[in-house]
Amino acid sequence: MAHLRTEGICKNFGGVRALHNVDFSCARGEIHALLGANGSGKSTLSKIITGVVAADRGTVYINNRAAAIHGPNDMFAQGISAVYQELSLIPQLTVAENILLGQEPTRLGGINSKAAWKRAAEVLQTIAAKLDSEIPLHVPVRSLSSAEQQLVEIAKALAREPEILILDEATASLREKEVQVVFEEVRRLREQGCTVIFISHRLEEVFDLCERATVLRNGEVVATVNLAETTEQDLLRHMLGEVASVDSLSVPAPQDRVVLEVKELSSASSFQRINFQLRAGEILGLGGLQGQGQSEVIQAIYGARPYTGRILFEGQEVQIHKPAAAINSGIVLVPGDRHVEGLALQRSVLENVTLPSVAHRSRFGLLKMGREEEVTAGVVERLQVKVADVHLPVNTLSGGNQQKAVIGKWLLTQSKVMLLDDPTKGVDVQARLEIYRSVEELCSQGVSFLLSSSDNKELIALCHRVLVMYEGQIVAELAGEELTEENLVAASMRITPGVKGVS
């Protein structure tokens, strides 16, 4: 019998159809992965699940009873609990006042403080007591890296003992060690009789976890398959009808003139003395485990972080201090948290993609519009944003095609080196291999690119050479022959190949 299932569900958003007469259905206790490209809907059904959105048609049905869900509390009620793409956590409270949120402990009326911070503490351990560093409970979440805050979101949506849980892209800024701990922790839920659906664009991670899946393509289902018996292709086929690959990448070989050159760079605690040279059309990698200083190099070269050291920009000692400087000499940013840094989420796809660049195309200050619509058309058609109407706000475009949207904002400026942190994050594959294509193409032509990535693969497709970082110093530097995913991981780790041990 089927736990959860969902009948006829229909969605659209004004002209765009999200999803389309969806059936769907997971026994309990199953492990349902949820996949599809960015844009196919998979959030919108999470989101219909939970209440969070209302369906034009259709029912959800839990235990074979229709489930009138109006809204968060009456998902709740019947047991389902969701972490969200986009996570719903406030940023100002502290990780304990976040887990329990909205059931909160009382006590002859007011919140019973010690109860929570004990339940608080009990639900992270969960997850955390298997990881290598702990996370405070009393830090406001937004001073958390983008990983602790997902683990948090994770905390949150165990605290109410689902039975239904929903993982919308929970994994995405996780790094291997951290996706096994709740991957754990997940099929323990299983034991349990929870059911899960997972929805995952990394498939080695849907295949290790879930039994089934439910494929969604434009908002259709367009098969439902027993892993076991589906390779990788099969599933790539069934979700964007034909397969690519990333062999196809040819990254041309970099100049020989140095644009970016960094000398002793330090900032606090974050990292030590760095030092590296990047050249014109070199994409150049920052690997290592998450949180090593990857991210803080990164935001003191856009100006977004106060350094010692030296910055040498096309020969040139630069003063950047600020984002503003960063830009106006051709440094531009591709954030991995797009929510905080990337877009103006009310705002329309065509502002957001425009903004950068809109100095070089404006006469006397004004702007033509139609010559403003041509170039994001160019953009959307170049990055295959799916997007109904570009004077629609960004914040209705789907995880994955916000991202493109950001570094299609980039593409138009004349940037001479782009700092890329984490930018595939929650990109399906597809797009990926269409931001690759792009880099690739940016490349040739002289772009420079300084790359962080939390997806080693993707280190390997497009860099010429790695830096890896651990504890805010390069440890190691791989290339050519020696760029493999097993020297990343045991330079990493400060493992030398072969012997078993920390250096």
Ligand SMILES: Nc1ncnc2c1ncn2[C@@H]1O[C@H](COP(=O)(O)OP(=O)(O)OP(=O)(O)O)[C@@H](O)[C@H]1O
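Starting from the form predicted in complex with the ligand shown above, please give the structure in the form predicted alone.
Below: the lone chain, stripped of partners and molecules.
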């Protein structure tokens, strides 16, 4: 008997069909992957199971009984916990308060603070102890890194000791060691009879953790497979049909003209003495293990982090101490955390795409809606953004299409340098290729890119050169035939004889 199953689930958002007659089931104590391209319906199905989204038609069954789940209370009553890539933490509350929110121990009609802290410490310790690190219980979660916040979100779900756990891109912000610790906890829950639904674009994680996988495409179930009998290519064919390859990319050679130069750039304990030149039409990568200062370098150039040293734009020194100064100079950011830094989620696709460039089209402080719709439609067509109506909220788009909207808003500003900070995190293979082709096209027009990525294959496919960072410094430069995955990994771990070093 299935522990959890859905029958005939259908859901439309406006004119977009998200799910159509979805039948899905998993057994008690099973770790079951739910896969598909961005926009295939994975997150919508998980949110219907948890009551965040109401199905137009169909039924969710738990232990073979129809479950009426209309919100968090119903979800918790059914023994369900969920972890999403979009965090549900309250930034102002402490780590302990977030972990036990809604399930605080009580005594004499009030919260038993001592018992609450003890319980929060027990839950967080199961994760933090294995990482040889400590996340303080008393600090506000807003003071933590994105990876630490994600671990707190996972601890919050584990604290409920769920019978059904949904992990929807929950590992996207985590490093490999952190992922493995989370997997240990997931396997422990499975041994206790917990059923786990695992959603991820990282297929290596799927094969590592899961026994079976159900694949959605265009809102419909196209396959349920035993992973022991399946290859990555099989899954990709189910997800996308014929799979395009990054080998089809042809990034043009850069020009000789230097657009951006940094000299002796440093920022406290984040990075030291960074020097490089970025030429017109060049894609320059920042590689290395995660957390070695790559994102911080990008933040400094964008004016979001204090720095010392010099930044030259088109040969002239510029003072960039806030993002507005960078944007005015023609330097823009496409962040990995699009929900916090890239988009106004409740506003429409049109508003998100047009806002940075609205001054270029206003006359006497007035705008013509027809013109705004026209330029938005041009961006949507150029980047192949899947949206039924540009007036829909941008949070109704899939993750990949949201990221295209972030890129699209800067296309209208005629920017000369784009800073990309892990821009395809949580984005499926097809959407990645579409984003890569947009970058390729912009390069041919002379736009320059500084790309920080945790994906070595992405760096190799796109970049003319990659600067490898280690503990806040550039330790190697790879280009041409030297730019291989083997050399990138070796340089990241400081074991690279024969690779060009950079002081």
